[in-house]
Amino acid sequence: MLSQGISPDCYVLPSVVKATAGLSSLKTGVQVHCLAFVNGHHSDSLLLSSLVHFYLKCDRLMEARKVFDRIPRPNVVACSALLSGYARKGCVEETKELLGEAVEMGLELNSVSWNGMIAGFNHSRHFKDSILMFRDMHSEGFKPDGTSISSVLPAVGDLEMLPCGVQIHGCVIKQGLSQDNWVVSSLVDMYGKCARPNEMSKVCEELHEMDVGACNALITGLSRTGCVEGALKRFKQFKRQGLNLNVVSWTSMIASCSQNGKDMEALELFREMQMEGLKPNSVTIPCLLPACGNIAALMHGKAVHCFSLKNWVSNDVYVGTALIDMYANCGRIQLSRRCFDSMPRRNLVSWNALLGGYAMHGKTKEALEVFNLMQKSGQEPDFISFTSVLSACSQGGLTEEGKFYFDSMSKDYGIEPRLEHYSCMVSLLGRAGRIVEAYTMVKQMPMEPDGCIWGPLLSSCRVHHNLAIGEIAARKLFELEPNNPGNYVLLSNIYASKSMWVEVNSVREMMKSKGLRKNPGCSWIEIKNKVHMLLAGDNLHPQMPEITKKLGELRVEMQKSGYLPHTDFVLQDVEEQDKEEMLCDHSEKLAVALGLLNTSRGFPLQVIKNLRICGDCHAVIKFISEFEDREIFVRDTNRFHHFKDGACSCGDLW
């Protein structure tokens, strides 16, 4: 049009300036606002309205404002636009002021424009804004509809307004809005915000046809709420009716297996998902790779790996960090490092991910290298980083390192210490044997010391034996965590250290009196794609006669070879013979015997244990590596220990 010489007029321009707001055309839709300058159009209210439209959609809230103020006549759709896109901003008292003013021009504002700024600052994050604008809403004499109600409701749940959550409920139902499929959905997952389970399922039961949206707003609920069974059965169920579920769906349900101690459950989800030809995406994947890493099923790790790779998500920053982290529990930190290296672009997530790999593999040369690394790299540590210097530090028994690095935090970082920090500190000090320093820097504490601190403490005391300062963190404990029995057991191995058995019935006692109980060692091995639990003193695996028979070859060479068991590991006043046999019960050891009767020899085995490593399983396998030519990877609550000829990486500071 123009090249042949005809210039666009009033009613042609606002149709090309709406088409570049589609495009989100900055530098196009600018030269046509010079063109219409230049051609007289710069007074035309509907030129002008389109122009406000076409700034706030390139995001130039600033320019979009200059325009509205020429516009000699501005309409309702215009002031609601410019309403919406500075509560989308978060510019509350901005938005507050273009109210003002356009009740003294006379707009008469409607839905749309109450809703616009509901929505907006939802998106910006101000919800308690949110919620104020859905009240004076209300109180302006508008009925809420579909639309305010399932904008405003994920606020509500942001600020777990429970009291206004019912009361907008309550609203629902008298406008019969309880079948609108998107209002449920904000409903749902509005009680799930507010951890309360039944009000959720109720609100779907009272729904006479289910879509997806909430189904997956009842499954994500659930699955906060802790509820993972009832999140599975409804899954389940939502499937055999046939409901035509989307990737979102399994993906939530995966993630939510994974986050609450269903790895093998989250696994077999993902193949069932590929088996119905849904397609995991990008967000899918670092979903799943935590149950890999949880339960060290590496070559289910390698496979989610390769899947990545084929689809081209690998190169997702969020992927990427994934991989790192599964590859780091399943005892392949050398992986971990390679997927890093590999990674276009990196973010704190993904170095923090790293350095705690590291740190948990005892590696600490490398996480103080990756460390420094990082710095220069121009990206600044938070707190997790240090977190995870300071146990590497503690796992290397670098004391003075670590105390460096702690008064370094924040004094050069500004990061004041944590609680994770001192519980760090007080590991790091303790395994050194500074049992008293370790103590002392908790009495200092500026804020109060709970079981985080109280734990590491006593766990020290038990190795060093100090049983004076063992006692105090144990009445602690049990102040703080009166029903974990893990604290119990430890002043239990304290004392039957010392052979004081009248205390350790004592401590019996007291658990039995609270309805504790130990809990039972359990540890799986990965062989051949299969994951196998073994629990301690367990004679339900099919093959514990050959189990057995292989542990008891190996107590024989190792009775050879001058091995003595550390019969101070069982905490009950027995014959010597009698404690033999139970140290040979323990579920790590179990797991070892499995994997040397199923693999080849040379083969590395991979063990997670629940518990924390004994002593004396400690010592079993580090012969059985050198007997049995083994690389052998045991990951307890505390560390990974690789043991290699003979020796383990942890400097037996176990």
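Just so we're on the same page, rigid core means the largest C-alpha set that superposes within 1.5 Å between forms. Everything quoted here is computed from the prediction, not taken from an experiment. Positions refer to the first chain, counted from 1. Compared with the form predicted together with the DNA:
- Once both forms are fitted on their rigid core, the CA atom of Glu63 lies 2 Å or more apart between these two forms.
- Relative to the superposed rigid core, Tyr86 undergoes a CA displacement of at least 2 Å between these two forms.
- Relative to the superposed rigid core, the position of the CA of Gln444 differs between these two forms by less than 2 Å.
The form predicted together with the DNA is what I need now, so please give it after the form predicted on its own.
All you get below is the one chain by itself.
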């Protein structure tokens, strides 16, 4: 149009401005603004109105206001846009002032104006103001419509606000909006956040025809209240009934599974959704990837990575971050790094994912390098970054450096230490054998220590055979988490290592009287795209005879080279010979043996375990890594062990 020599008038310009707002391109919009100005359109209301909207879209509140003030006779539309803009930014005072000015100018506000402010305040997390606006709207004589309801409901996010939510539900019924799908979705979401599963179902049942949005909110709500089984049941039921489930439905269900320990189900759902002809998007991928990481399903994870490359979502910052996390959890920290380096954009979470990965792998030097690098790149660390830094120092035995970072955190960064930071410090001091110092720190903490403090203290007492402090820590843990069998096992391990069998027995009696049993050890290993689960003392796996035979052969080889079993990891007071046999059926050994049997020499294995790896298994796997020429990754609840050529990356300290 311009190259034809036609100068744009005040009719076409608002459309052009709208297009630039859609692009969120500040530069282009400003050019159009200039163009309008030189063409003499200084004071056209509609044009200036569209510019107000444009500047708001680009997050330029001041400019938007300046343009608004040049409108000769501002109308409701422009004013409403500015009002919602102020609310979106959380400018409560400005919103109220402008509201006053609007009345002075004689502007008649309408529902759209109110709804914009209500939604805006929720956007800026000013939930109370959102609800106040909803009330004001009502007292100004406006009846809430469907938009008002779904705009205000996100303000009700917890039990404290539930009474407000119930009142709003009352409005819904009174205004006859019970069949409005958007309203119902928001209501279900609200009851889900307030942990009211019965109310969720009730609202859905009252719908004449179930809506996919309400279904999605229901699935998320059920999983949020810890009921994945229920969510899966409803999901299958809706699918059977022929409800048109969309990407959001499938993604919600996948997220719900991967967040609640149903990792295999999440992978299966991903496959199914594609068979149903639905295309996973850039949200589906980061919902699914944690499932791969949780069970160290590296092949599945790589397949998902390929999928994201093929479908052009791999540049998404959430996808990239989830990939970093997945590879780290699958034992491939170098691949995490490669993903990180190839990301076009990163945020705090991406940096923390890499930092946490290095910490979990005990790569202290790399973790500290990344910590420096992130700051050089202008990314401020947060409390999570410090948790990883301290944990890395603890894993690497950098006691003094750890103390330095701990002090620096509050002094130089203004981040007050939380429980998890103290927890790292207890591990840090404890592993250095400075048990008394660790205990002193616990006693001086400004907050009440919980299980994440006493637990590591007890563990280090177990490693360093400190009976006195171990007993104190154990007593606290028995109060705080009476049903956690691990604590009883640790204390009895300390007694057992000192041959105090009477005490060992009394701890075992305590466990028995509470009906507690030692948590069954459980390991997973992925072989040729199939994930195998092995339990301690497993008899179910079809290859069990071969596994036992393999382990027997290995034991003979080990004894030839002077290996002695670490029998103090066996709880029971039994004969030495039996103890050795008990060590032999630990699940991590079974998983490694299964891997050896089913893959060719030189192929790396990765195993994950639901408890901490035991000292004997650690020694055995070190031997295997050399004897069988295998790299073996074992992830336990605490960290990664990378076995290679007879040594472990943890340096035998964990």
